[in-house]
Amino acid sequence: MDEFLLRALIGGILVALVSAPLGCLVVWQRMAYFGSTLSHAALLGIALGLLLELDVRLTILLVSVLIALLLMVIQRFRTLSSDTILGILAHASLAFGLLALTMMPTLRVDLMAYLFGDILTINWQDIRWIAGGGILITFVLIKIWKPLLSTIIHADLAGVDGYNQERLQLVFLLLLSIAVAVSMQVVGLLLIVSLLIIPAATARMFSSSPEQMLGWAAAVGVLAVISGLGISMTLDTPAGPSIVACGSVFFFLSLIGSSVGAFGTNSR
């Protein structure tokens, strides 16, 4: 196996494993729009990184964290729904990002690489970034998994048990921000949300517990990465979109399978 393909495979599998638990929590909380907001806001992070000559992943992380904090602060006013706030934050950050890029006419930026990723060009340093972020995310998730699940299932009872829902939610949003920042080069900013949601949504079709859903989501994500890279190398298609396309096929197959199973059960 060529080294560039090995690096792509390792990086993609790491992102799939990191995305699995976060994706399950996103699906359970119906927060897909927040992931999309982060992907839009990341363009502002790219612009700031290029303008200030800083590591783009660092500025994407800082902007994503800022968006998460703004969401928590604005929600306290309780005058607008969460999806309205997210829509405003997404398009505002996207607009400021585009304006910042136009202020650098002498700088040529390959936005396609940032938006749709290029997993075949990642190096060992990128893999260390992903692995480091993944270890941090996993460690924190182990600490907050049970409390966060409790707040999702029944917020009032979780409050009685002493769990601070707002604090747990903020930590979760920060973990999502880290995942977006370190996964940028694998499938790109616009497709990272798909890698978060599609495997988790697929796993939900045939899971009976949160832990089982997490395991299946990781398996579907890894399978999507392997099959997507295989298709990309065979048909010479973009790797990132190929990975997401494979994940989408798995989702629709599981949807059809669960529908057929439900029909067979009802017919008996």
Contents of the next structure:
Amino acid sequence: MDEFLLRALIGGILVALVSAPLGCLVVWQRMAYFGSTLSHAALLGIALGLLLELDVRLTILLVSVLIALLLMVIQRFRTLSSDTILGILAHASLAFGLLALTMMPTLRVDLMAYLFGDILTINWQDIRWIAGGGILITFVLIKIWKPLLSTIIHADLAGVDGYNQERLQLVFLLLLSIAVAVSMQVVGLLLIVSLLIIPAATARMFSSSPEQMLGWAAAVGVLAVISGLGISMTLDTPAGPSIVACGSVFFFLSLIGSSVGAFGTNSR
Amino acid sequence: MSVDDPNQVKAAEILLELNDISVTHDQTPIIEHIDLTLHRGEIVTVIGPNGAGKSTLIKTALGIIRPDQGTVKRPGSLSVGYVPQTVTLDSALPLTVMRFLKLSPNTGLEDLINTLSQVGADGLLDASMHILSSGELRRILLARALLKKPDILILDEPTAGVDITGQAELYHLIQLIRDQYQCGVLLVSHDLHIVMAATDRVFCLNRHLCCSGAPEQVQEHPEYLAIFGPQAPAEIGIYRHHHDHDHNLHGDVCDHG
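Show the other one: the form predicted in complex with the partner chain, since we just had the form predicted alone.
Everything in the complex follows now, all chains and molecules, and the chain you saw is the first one.
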């Protein structure tokens, strides 16, 4: 196997593994739109990184955290619904990102690579970032898993048990920001949310417990990365979209499978 | 309050004390100047129409809402069980009854099975939380609260969406729990009929405290009648009978907050 392909596989699988628990948490909390907002905001992060000549991952993280905090503050006023606020934040940061990019004298970087990802150019340094971010995310998630799950199920009930919903939510948003920052290169900003949501949604059909769903999501994600890369190699298609396309095919297959299964049980 | 009530005799220990509580939201007062105490071994019911601030009162007692005025006194050593009105689970989250109950801190399997059978929900251990009827869900929520061995049990509309027979059963269960755990029970409700029969003291809430006292007294209070109308007490007596009509009339029960 060529080394670049090996790197792509390792990087892709790591991202799929990290995305599985976060994706489940996003789906359970109906936060898909928040994921999209983060990925839009990441463009502003990229622009800042290029302008300030910093690692774009750091500036993406910075902007994502800022967006998360801003959302929490604005939500306290509750005059506007959170999807309206998210829509404003997403497109405002997208607009400012594009403005900042055009203000740069020479566009030294291929913007398309950020929007659609370029997993085949991933290097060992990138993989170390993903692995580091993944280990951090996994470690924190294990620590807060039960409290976080409790607050998702019923915030007040968890509050009586002594779990602070707002703090847990903030930690979760931070983890999500880290994931977006480190995995952006694999599928790109436009498709990053799909790697969170599609495996989790597919896994729901086979799961009867939260942890089971997490395991299946990881499996579906890894499978999507492997088959997507395979297709990308043989058909010479762009890697990121191929991975997402494979994932969505799995999702629709599982939908069909589960409805056929349900039909079978009903007719018995 | 009737002195001969057996529950009043052993109700020495104060578990929860609300003093002059006011909560406002966006400059609108939700509840004003509420005084309320809960003793060990008694069942206190807060009734009031929709929008009276019942849920706000409960959340303040639980410490979830911080009052704008007044104090909530509750010894830190006491364990609090909370039974919310309902749990709206996102269907994307797979969850069995067992997994749900185990989210409560320090829960062993044996404990869990015993508690389930106590609330009459045996056999639901492996059921999905998504297919429970509202009566079953209420029992599971009650079980979750009981797993904490509560000194204070707080219930929000425990019978909403449950049919009349189920309501009677639930209130009976709450009384049994009070006897077994020797806890204080604070519950809110907007339906009066069965509540009245199964409770030691009633607080009638309509943003402020209209009146309070034993159920038989409160149901004849003019402010209570003004809110709930004369048809309200018709169904009292599922547990108690109508033979106790020797109490004082209106004026004595008035306990303005």
